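Form predicted alone, single chain, as structure tokens, below.
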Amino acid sequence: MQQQYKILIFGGNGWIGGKIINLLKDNKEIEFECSQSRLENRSDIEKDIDKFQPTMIINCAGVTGRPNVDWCEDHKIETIRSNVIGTLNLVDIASQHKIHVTNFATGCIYQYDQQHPMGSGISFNEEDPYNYDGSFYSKTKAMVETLLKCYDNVLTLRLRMPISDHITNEPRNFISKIIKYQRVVNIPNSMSILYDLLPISIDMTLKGYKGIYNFVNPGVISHNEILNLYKNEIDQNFTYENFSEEEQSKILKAGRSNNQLDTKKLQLLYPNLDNIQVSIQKLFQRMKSFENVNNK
């Protein structure tokens, strides 16, 4: 008889939270439903545990501003509620209820020093102490990852700048984002491209994988080789113009983290993931065919 799974599913009215869904949709051994409670409500959690039972959570809830994270920069108290008060809650509840909780959080916490240079492939690993808190919102996620790592229930997926196959009506997407920019600074970072990792996520999630993952794809690619692929494969009229990070930081009011993570810990566990430079090569190939559907 194969295993039942029931899974809960926070922020599932997010980007990332559909995504999820429509994978586990496709899957007939796993029962789901996606909690409409705030994580600042400790009592909604409780009745929604108790009413569902689930076997396992994954929590896709979380700010991060709209938008972009300089919406945290005046939205203080709103932010830790989310991203601290309401990530602790749940998993605290959940650890009281012997669940295991999948949670999707940031690399953003990392920015290129003198010991991990740009360009070096000199990498920040999970154990790697956190150096960046140019904003609020990377701030937040430092804060609620150290405090997680107490309880022995968490799955921590480090996501980075995510990618999708479509830019129509999905405005988180990176690509979606960097197409509307005036000017981009150009810096190679590690990225997640979500047709590789969020089957991996839901794998993890079932096999019960617990500890802190970089969740992005081996590798760096820069703002400019997405825009050159971008212009190559989707719309040939396309142009952009670079600026500096210094002058970037005049029209922000909060930093940017650029880093590359290590994914040696990930690919222990699957070793077929691509490369972000190959991964990124296929995406376009499926966001075209997308593209040409949609504009017909």
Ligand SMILES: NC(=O)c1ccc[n+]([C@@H]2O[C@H](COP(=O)([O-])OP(=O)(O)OC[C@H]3O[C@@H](n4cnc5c(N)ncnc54)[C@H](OP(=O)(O)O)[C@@H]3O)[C@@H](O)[C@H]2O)c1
Given for the second form:
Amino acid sequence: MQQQYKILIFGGNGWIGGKIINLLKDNKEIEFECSQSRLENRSDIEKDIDKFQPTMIINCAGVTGRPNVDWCEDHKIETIRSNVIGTLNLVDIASQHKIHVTNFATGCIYQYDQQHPMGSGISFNEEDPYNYDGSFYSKTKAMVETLLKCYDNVLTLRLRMPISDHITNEPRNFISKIIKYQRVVNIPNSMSILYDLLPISIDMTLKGYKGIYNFVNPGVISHNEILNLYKNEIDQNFTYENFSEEEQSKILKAGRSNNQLDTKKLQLLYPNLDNIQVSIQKLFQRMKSFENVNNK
Ligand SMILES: NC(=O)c1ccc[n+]([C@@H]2O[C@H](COP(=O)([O-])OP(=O)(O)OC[C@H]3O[C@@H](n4cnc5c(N)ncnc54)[C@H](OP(=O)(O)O)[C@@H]3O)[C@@H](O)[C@H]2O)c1
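Output the structure of the form predicted together with the named molecule; the preceding block shows the form predicted alone.
Let us now look at the entire complex, which starts with that chain.
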């Protein structure tokens, strides 16, 4: 059978990329291939496109830093090479070939401010100017987003604090991260439940949607709300301790953004997308049954 869609994936070995591949495997209409090219190597990307002849590209490649974004503060050139030069290369080449690109970006380019105070429900929409460059990672992501606006072949999906259903072997899951912290801040934030959003990203790709979307669940949730659910549903013996943002800043190299993103644009297309408070309850039920299965 000739597949209707041919998708070339970049960053397929990463956390988000791996999940996208698993979803694509389930769709018989899609043929896909995972590029091993580095984003900064234009000729390699050209070769991949000439060979596979994709109808669309999904870009999950990008430098996020290990163990965390603090890494980017000391590796600025490597960060620019992937997140700015690399992403632009890919989109530019795809534009020359008239190929649509879905690009996973970040919503960590905003910070609560006087016009958008924490707890007010006043959120940042896709048109609001960026107001956060407290980390080099965020700075590069905002820069490249500005430049990508000049291209008409791009769908930019702004993920934030992604949460997956599994904590085992998934250290990048926001829940996996915060249950390991010795002390944790308690701030309401927009977050992305991947179970809900990654299938939407594929639907948006296949439909050829373009432009920028805040790619988070509606509403906000705080660190403590998540940790309390974790304690109630997964590990009754779990305990945690809070500290202030000022105290947190003393142990971090770079700042961390906290914000609420406006999801009206996304909800116009996907009105059934669950609010984060509902979605996280469902997630913990899935996680709980998975953990139970594993413990048998
Ligand atoms: N995880 C989060 O908390 C989060 C939040 C918001 C947005 N995002 C965005 O979502 C995207 C995917 O994140 P992730 O969590 O899946 O990250 P990840 O697990 O670190 O995966 C990133 C992938 O990109 C590849 N990559 C990096 N630089 C590359 C380059 N120059 N050329 C080709 N491949 C390159 C990496 O390959 P190598 O290891 O071989 O370099 C890796 O396979 C990133 O753009 C990230 O900024 C992530």
